[in-house]
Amino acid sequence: MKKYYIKDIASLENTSADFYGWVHEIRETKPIIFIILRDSTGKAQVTVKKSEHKQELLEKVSKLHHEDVIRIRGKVIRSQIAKLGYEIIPEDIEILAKAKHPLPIDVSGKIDAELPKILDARYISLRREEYFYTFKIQSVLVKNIRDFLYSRGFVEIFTPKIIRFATEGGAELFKVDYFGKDAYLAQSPQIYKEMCAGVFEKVFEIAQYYRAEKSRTNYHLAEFISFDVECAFYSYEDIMDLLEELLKYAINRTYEEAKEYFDKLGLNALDLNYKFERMSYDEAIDHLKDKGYKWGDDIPQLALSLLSEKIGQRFYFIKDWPSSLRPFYTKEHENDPRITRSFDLNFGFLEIASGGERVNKSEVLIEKLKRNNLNVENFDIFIKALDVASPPHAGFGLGISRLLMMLTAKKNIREAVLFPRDVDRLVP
């Protein structure tokens, strides 16, 4: 077992230790070899000196190439001239793998590569720093979600992704064999977290979901991770709340505790102290008007940049937007049945995420769903959850990877995801 990892060498000061991981990089002098070590915490400098080690070692160490994983046994000492302070003077190597060359790409990132290029090649592009790095954020990032959501009361759970019809209604579907039936790969946790909201008030999910748009885009995919939350007795202002002091919290915690890794990524942290603009769909076009976009029209990204161009690079709510833009579950304001109660919340051009009060009584769901053409008989389960009371509720839903990719600068989302699905792409 692995007991010692990189970040722990000042610990070892003067001590004889055992370090696993990769050959990152080889440099060569006339009497010095040095081996840079790499592991998940970080990078050691090896040194070689080869008037001071048998010729066995010097064997082993003249058969090294980037990226094969070994085992170290070395003493630790202070170095001036090692970037962590420390360098390993090695006693023993042992060849654990050898990496077959050439590499499909160069792990250092000196050598450019095509996106396409670095996504096939995913299993060795994920030690690159800038994708490292950039997921290390993401687990930090998930993290502190889950710490806000578990710090108020909210209970965890986990939908099916797996259903027999569509929850959504509009967007397309991916079809699966279910036993000789036809299923369906979820779009969304919607119905599911709405009637578990009427059990346990406040719940959130974050899971992986489908949707079977040939978009080509770079910010659509095909799987994508959304995080979900509902909450009884709550309104779309009340939820534009919590989402609010929630994205300040997880992000401001992620930027002290993965400041290291922001670093590494020449990223400087976001200024949140602002309050979140809450624009009405009606200001928005009124805005967009010059441009020829109307009431009733979708606001898509390109109108987005529009009104990011006076906001700037800030987060902000689109609220209040028309039914017939909002899907059939979102509830509409009662002085004014064209209007619903719902929201976008946007990062500069792009949307973040959507949410809004959602219908609680059957006999108003029953006349969205027949107003929209969807089979009633098709939510028939959900149609009995409200018919024994579902309290008024409202939730969102938010792009993890969309997220990501705007804390992490990145330009194409399928950077911000492990291994991306799209209308193109299936592996690995």
Given for the second form:
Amino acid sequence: MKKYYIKDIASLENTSADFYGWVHEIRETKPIIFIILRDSTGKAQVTVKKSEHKQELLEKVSKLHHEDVIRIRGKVIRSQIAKLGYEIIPEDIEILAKAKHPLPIDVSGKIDAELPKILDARYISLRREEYFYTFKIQSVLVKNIRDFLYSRGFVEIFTPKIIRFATEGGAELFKVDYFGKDAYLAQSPQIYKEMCAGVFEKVFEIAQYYRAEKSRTNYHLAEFISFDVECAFYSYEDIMDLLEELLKYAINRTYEEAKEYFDKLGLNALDLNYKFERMSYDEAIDHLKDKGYKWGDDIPQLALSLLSEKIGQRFYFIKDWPSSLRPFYTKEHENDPRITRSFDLNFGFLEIASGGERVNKSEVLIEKLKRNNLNVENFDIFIKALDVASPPHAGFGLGISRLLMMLTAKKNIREAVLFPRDVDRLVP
Ligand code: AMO
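Write the structure block of the form predicted together with aspartyl-adenosine-5'-monophosphate for the protein whose form predicted alone appears above.
Starting with the chain above, the whole complex follows.
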């Protein structure tokens, strides 16, 4: 078992230890060969002074190539020149796996490559700093989201991803053959999280969403990570408060804990010390009417760009959407059923989350299903769940992949997913 990681190097001063990792770089001068050894925690310099080592070791060193996996037994000593302040003087080197050259991608990133090529070779392009640190950040971010919710008494749930009927509209569904019957991949955990909120009150799930999105944009995938919350006895205003507090906590904490990773990516922390604006849909349309938008129109990305010119690179909500633009499960305002108790959360021109209050009475749900031309029978279980008394509840779904994309300043969502799936990509 690997016992020491490169990050531990300072604690190993003047001792011999086994280091395992990848050959990141080899530089040779007449008297010295420098091997930069990389592991998941950092890089260390291995210094091989030709005059001080046996021929056997020098021969092994001469056979090393970029990305070979090796074990180096060596003594850690202080160094004036090595970046970490320490270097390793090798006593023994073992090649554990040879990398076949030419490599599909240059790991150092010095030789650029087009995104499709980078994604085709994900098994190695993830070793590049720009991706390696992106997914380390994702891990810290998700941990902080979880920490926040656990500290607030939420229950983490896992809902089925193979389902009988769609909740977010029929067009974007992946059909699967389920033992001879038609089934679909879940577009979201919507009705399941609602049923769970009717039991555990405050629930969340972090899981894949599946959308048969044919659009080839920089922001849409067929599979992505999403994060869902549902709370009984919360209004949509309460949920917006929760979402704002949660994002401020999780992002700020991630900046603290993953500062080193953000630094490696050359990214500065966003200042979140402001109240997220809550604009109504009416206000948004009012702002967009010169550009030809009218009440009842969706607010596509282009329109969000126009709004973000006013608001800046900030988070903001758009709330109270027309009923015709929201899914059937969204609750309408009692005094004006044309409008729903719903919201989107955007950052600049990018929609990050959407949510709202839900219908919790079966007769209302049945009426809305009919209005949306959906087959009431398909939602039988959901109707039964409302019939045993479902508390008023609200929640949201947040695209973690989009949030990560934004936090790591990626231009394309494919870069913020380990193994992206889109209309053209099923491999790797
Ligand atoms: P919605 O369909 O808006 O809401 O999805 C929630 C969030 O998921 C992200 N998202 C996407 N990310 C990448 N590729 C896509 N194709 C894609 N589609 C959506 C967005 C979006 O805001 N059930 C509701 C949520 C709720 O009301 O609780 C839902 O699915 O960031």
